[in-house]
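Given next, in structure tokens, is a single chain: the form predicted alone.
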Amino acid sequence: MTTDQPDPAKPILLFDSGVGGLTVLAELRKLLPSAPIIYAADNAGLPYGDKSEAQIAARVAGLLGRLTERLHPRLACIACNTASTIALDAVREVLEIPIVGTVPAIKPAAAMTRTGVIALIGTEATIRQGYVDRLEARFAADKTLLRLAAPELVDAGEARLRGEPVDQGAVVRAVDALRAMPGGTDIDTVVLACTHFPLLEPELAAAFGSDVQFVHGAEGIARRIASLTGGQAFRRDHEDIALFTSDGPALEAYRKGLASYGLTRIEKF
């Protein structure tokens, strides 16, 4: 095999702190249905949003280094806004495979908004990043960007995949907090800046109302992965795997939800 044509059985690796990156996997399946996938969730480190930049950078770089050494993926995707905005450059420096990151979809939101008022919902770590400041300055300088840290929604997204009821109160509290900000009543576009949050889009849409539209990066990330692997052959020799950094009885609750994304094996990494 040449470097341009990797072994067709080499997987694409998707990495997230939890199950939010499955929203990226769903879009990737549409474009590359035959691609072998390994999904890695750092549930032992969840949530990332309340950790320091140094903690996140060290953890993500270390885990992805070990994962690529063991699994030999053709490409890795950091399907997590928090991890990407903090650790993407560091990971690219140490790994010799293509790395695709996830960044808040401020650019498309700025093009979509009619009122000029955009809400950005993410983790505490994501919304404070200079990376987000730069995206705002570049693409939404003439808009109003209202940022909200909503860690409760990460928990709600995890609960959704376990088949548990979504905490409607957490959704309402997030929406009420945004509406209460100066200009919040004019929000017409919401950036879901955490890959967990599209799992909650029906609840968020009901709470915001029908005049609000949502945008996130999953489709664009999938297109980028498809572009970087263009012309490569795929062969699935084994069932696709979900890896977790912590095991225990709680993992069984995810089995049905993971299977709906084509991940029929669960293992501890």
Ligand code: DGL
Given for the second form:
Amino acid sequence: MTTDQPDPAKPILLFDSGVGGLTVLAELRKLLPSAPIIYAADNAGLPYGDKSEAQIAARVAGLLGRLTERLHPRLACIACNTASTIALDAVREVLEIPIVGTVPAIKPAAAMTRTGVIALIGTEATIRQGYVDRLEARFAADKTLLRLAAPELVDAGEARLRGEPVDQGAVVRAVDALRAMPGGTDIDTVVLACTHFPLLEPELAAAFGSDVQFVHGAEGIARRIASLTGGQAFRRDHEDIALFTSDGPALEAYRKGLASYGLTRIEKF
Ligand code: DGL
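Having seen the form predicted alone, please provide the structure of the form predicted together with this ligand.
Starting with the chain above, the whole complex follows.
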């Protein structure tokens, strides 16, 4: 048994195009407070949502390959719906460590809705995925699922982490677009199918009104990571690190926000 134990200092790697994966990190900290974490953001590739499947798959598989080779994580989590719905299988094929992905929370939403009308907000790339079609067919075939691409909200989530005011106009535009769809006035459950969007939950709640509930995958992902690393020892030898694929003065604006998630060291990957 002991031979299976990873080095306690081996980190858990969280990956996203930007700061959205921090919503997963927040949940993970609650379950595994002593786990060493490396958070990697492909900000040079942000946003993923407007890229093609081929571009995203090549980028994510290549980067996770290089990150894993360099950092030797015990587990990697793709804390990004866009990257997961497109590249999860490809990444699992090339890497030997456990890979945890992010799946749009359609199943819990279908169990929660009373009106039968669910909204799903994600990136343009996520909402067109067959992966989402299959989740809908499997778990919400008897419901109405209204999908909306909201790229402006990715920018708004990034702004929040920089401590800038959130563009409430962008939030209202997204909510109005959903409400205007057939059945939209009956939406009572919203799937936040982009890890950036829970960062905007207060603004979304204000725009949707109090009858609407939100669901996303962060807690479930954290539980999955905790279960896959169950029984393993953790030791933090240094500060937790945030890695970015592009550096420069713009990163400074994120320092305070990252530190509030325990990421006190920022480096270029
Ligand atoms: N955080 C990513 C997601 O969960 C999307 C952001 C992007 O467009 O890069 O889908």
